[in-house]
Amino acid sequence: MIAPPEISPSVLAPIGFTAIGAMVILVQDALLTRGSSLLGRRVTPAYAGTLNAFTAMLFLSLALYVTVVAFASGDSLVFQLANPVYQQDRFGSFATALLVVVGILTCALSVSYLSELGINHGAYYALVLASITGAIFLVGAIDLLGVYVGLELMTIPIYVLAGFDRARLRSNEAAIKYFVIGSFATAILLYGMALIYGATGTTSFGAIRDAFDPTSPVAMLGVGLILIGFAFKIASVPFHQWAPDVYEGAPAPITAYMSVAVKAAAFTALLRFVATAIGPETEQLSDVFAAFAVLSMIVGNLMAVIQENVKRMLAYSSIGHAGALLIGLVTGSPGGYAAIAFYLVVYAFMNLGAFGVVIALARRGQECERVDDFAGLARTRPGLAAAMTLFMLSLAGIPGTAGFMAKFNLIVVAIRADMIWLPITLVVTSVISLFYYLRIPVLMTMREPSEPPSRTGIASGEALALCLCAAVVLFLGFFPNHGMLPWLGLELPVLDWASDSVTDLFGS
């Protein structure tokens, strides 16, 4: 009699929430949509968004809540012994909360927004939903099958999300380029994951590193290809050019989605399949990262210069952002991949407020998306003003903030590494964004209003979602490690939860 394989159903705890969190919102929103009133209160479809949206967040607030005990107790567990292709640890872990914030904060922003536009229903987030799911399984994947589940599970929401706006010319439009840009990239990835698995004759990470050879041309090609796939995923040069068109197009809320889901869930699971595959020495591979990494920060920063669209100017400095970001990889240290690990939380939260604040300034569905949009705002809309002022210092990387710590992380990492020639390109480049990124700050204080001030109020959705984040952008910038809240008997330690996460990466 053949025993029965030894399977851990608990690893899949923050998956199951989210993807039932999906199929519940769908559900619920198809009784919504019949139903006339609801607990004595009529049925609109900005009632039944609202709903929607409060009920993703409480599945979220589940897979986030389990999550962080899982990282807490430290174990590392597999879903299946016999054949594992989703590992729970912590660095997982600890993608997955950030993932999973991100998700919350998406839901808390787009409600109004939605409204305003009259397509609040719930197929939008029961599709972020299912995008997380995808996200949280890439970013515990530990096969390159489940790699390749995890991103189509991921990017497939998103294609339809980025056209969700159906009236809207350029949303049709974004989605399209999107779907067939990553459809491309989505393409030469698995040829990737072939060559690999004809050089090595396996899928799993372990066995890979096992039996990989530096010197075999196919498995180099394999390798070659796989990250030509990650680096469409995370908008790198010379693979960025659908973002700044995609970013423009998609609703707000789902470009904020993108820009930090994505790009977090493509960097976690490239840095495991470097770290546990192929093996982060590997010299051919830092001479590739370096090379997108001063490509990027160049023409992601330079191009930004010129744009007027604020969305686009947040697209390539998305793109500058990949750039340093891929510092930490060229090292292939513990340090330096705690270091992006670092990076990528400070990123979510300063890059989701600065979109934040262009969602609060959408009136009637039409957005503030000019640079000219913003003249005067800090009569009109001081506390937006101020927030946006503080995003884009934190974005520029100015002291006092959490860009200014994550940048700093990465510029030492990259010294005692003696790649001096990568912290002077960061620094340099990080003088050039200076112009467009303060630009807006001196709109905001020194121009007159040119229009009527758009909203005169702020959602409580959207006023949750920036003061978390505003919050967070100065707490991490003076405290990045063993921050004390005395009031709440509270720290946090995220450099520390980097660090002990990448160190377990590197331990397995």
Contents of the next structure:
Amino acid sequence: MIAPPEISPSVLAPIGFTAIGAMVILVQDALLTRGSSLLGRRVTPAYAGTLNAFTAMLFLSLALYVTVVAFASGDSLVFQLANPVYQQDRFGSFATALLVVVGILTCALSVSYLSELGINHGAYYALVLASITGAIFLVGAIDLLGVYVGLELMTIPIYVLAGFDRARLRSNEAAIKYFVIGSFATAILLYGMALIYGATGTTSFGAIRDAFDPTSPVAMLGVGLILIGFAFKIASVPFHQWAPDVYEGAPAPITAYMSVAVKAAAFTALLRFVATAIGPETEQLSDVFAAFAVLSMIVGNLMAVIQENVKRMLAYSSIGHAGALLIGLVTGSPGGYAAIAFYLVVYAFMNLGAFGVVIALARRGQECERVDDFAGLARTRPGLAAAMTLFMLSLAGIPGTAGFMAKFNLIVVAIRADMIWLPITLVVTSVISLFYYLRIPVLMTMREPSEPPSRTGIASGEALALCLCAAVVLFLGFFPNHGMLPWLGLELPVLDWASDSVTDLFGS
Amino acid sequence: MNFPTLLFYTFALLVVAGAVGTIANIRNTVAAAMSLVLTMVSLAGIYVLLGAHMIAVFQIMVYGGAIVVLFLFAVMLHGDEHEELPPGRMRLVKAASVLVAICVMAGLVRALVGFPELPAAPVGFGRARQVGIALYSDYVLLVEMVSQVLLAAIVGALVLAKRKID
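Next, report the structure of the form predicted in complex with the partner chain; the form predicted alone has already been given.
Then the entire complex follows, led off by the chain already shown.
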């Protein structure tokens, strides 16, 4: 059985660093915009924005450090024994580390993009940090109240960030759409929580597990409503309609963050809820998840084929990936959950990379988002074209990239669980996805550029983030489990980390 | 009949009167919303009689205040000109609402008849003291997180509403 958690104030370290970081940035931004010079340099908005981004990345790095230490120690810690709402264990730490890295990459990708639009404000980074604080709280929540508060803290800043480019109508539209639909989803989730509380008399996951009765209609209705709420957040069919519009309208770095971090955090919380509160072996749930998975894979990948806008295409592709991820939930086994955790890591880097290229290609006030904008890119911007090709191959799941390992892992787990149709659907839809993923590399190499590129340089933050994403995608593609960093002698068994982390949910 | 019982029937009467006023004022939306306020505030009075002071305060602040204000905002933004539905359609809508009301009523009656005897609420349940102690001992972490939510919401509102961000 799982050892009982111990009390320690250090549980709060990751949340503390990100929350305090958000406040520090707000104060620092106010001081910077008032002062005229710092360290002998005149404070321009771009300079202030860069400093704010550095502060954000500093605090995120501190949070990453304490999370890695917590993961290595392997303890389960809570803040208090009576009604613990937040627990720091290996499962939470694994997801937290991923979220924090995504946050660092998002900040690195944002600086020059925001400067070009003239909206490089401190509030942006403060809101990103606030959102990550909520996401970290969500992945460690072991109580429905914690899930709710974490979810709200994660999404409220994103409502604002989606509309951060206030001069553009599309961005405003994305914000209001995400706000209305997101609030609706949260309300449904909350209603489900109220019903579960009514049926079991508790909000704590462990106590729900003891009192849960799968034959009670109130309890099952509650679980159903909670699942619908989560399905909205991970953009699974049939609760996906908001995703393409919001992904298209929001500023590209926020789209990248949303598609990766929100999905990872919501999936992690869903896994924890299903495994520790209602029991992964519940039959009816597997059927529901299987239906969601098949629908998401088919609808997402088919709709992506007809998109002319890269951000919309990636939105539908992310719906398809959500369907693939759900396969792991259908198995209800530790192996399936570990496959999801690994897939989330891989998906984060390849999707951030793909959006990173879109961001790096954006010109002042004009996004490079039509598929045709990629024509002839191999000649004009060979580095970016190579990176984009790698990320597209990985998203499609071509061997040699991390995306292949993630899908392969999932298929193996599904077949071990005696499932036939879900892996077949995954393979068939992956073949369909080849069409729209490979369209971009083909356009980049085969077609002449329609117009000369107006921007040829690449900001250092973008370059670093893209290099890191590409390196991870290649590294995990060849060494998913036994990778060694040769010059450091550091072993990176990512698959083992994923399977270790889920043992916290199942007990060993 | 002692004083609290008298108060209870007064509030109960006001609750029903407010509810009737809400559906009777079909032409005047503002009057309907104000009748809803009467219902909500009278319900809060009943909570006070039950000793649940904190819940009564929430009832007034959230239902009597925030939600009705939201209604009024929606009415004001929507303006006066509301499209008249064709009479046949209107009758259908009315019939459907009556049907839904009857179903809800039947469901409530069925749930209340033969409802198991509930254990008595703990002493002081729903009072400010008990709610405060619970919030700042068992749920202190959640209170802190909610303060973060409020901070993010304030910053977000400023970002979206300010004419020029400096």
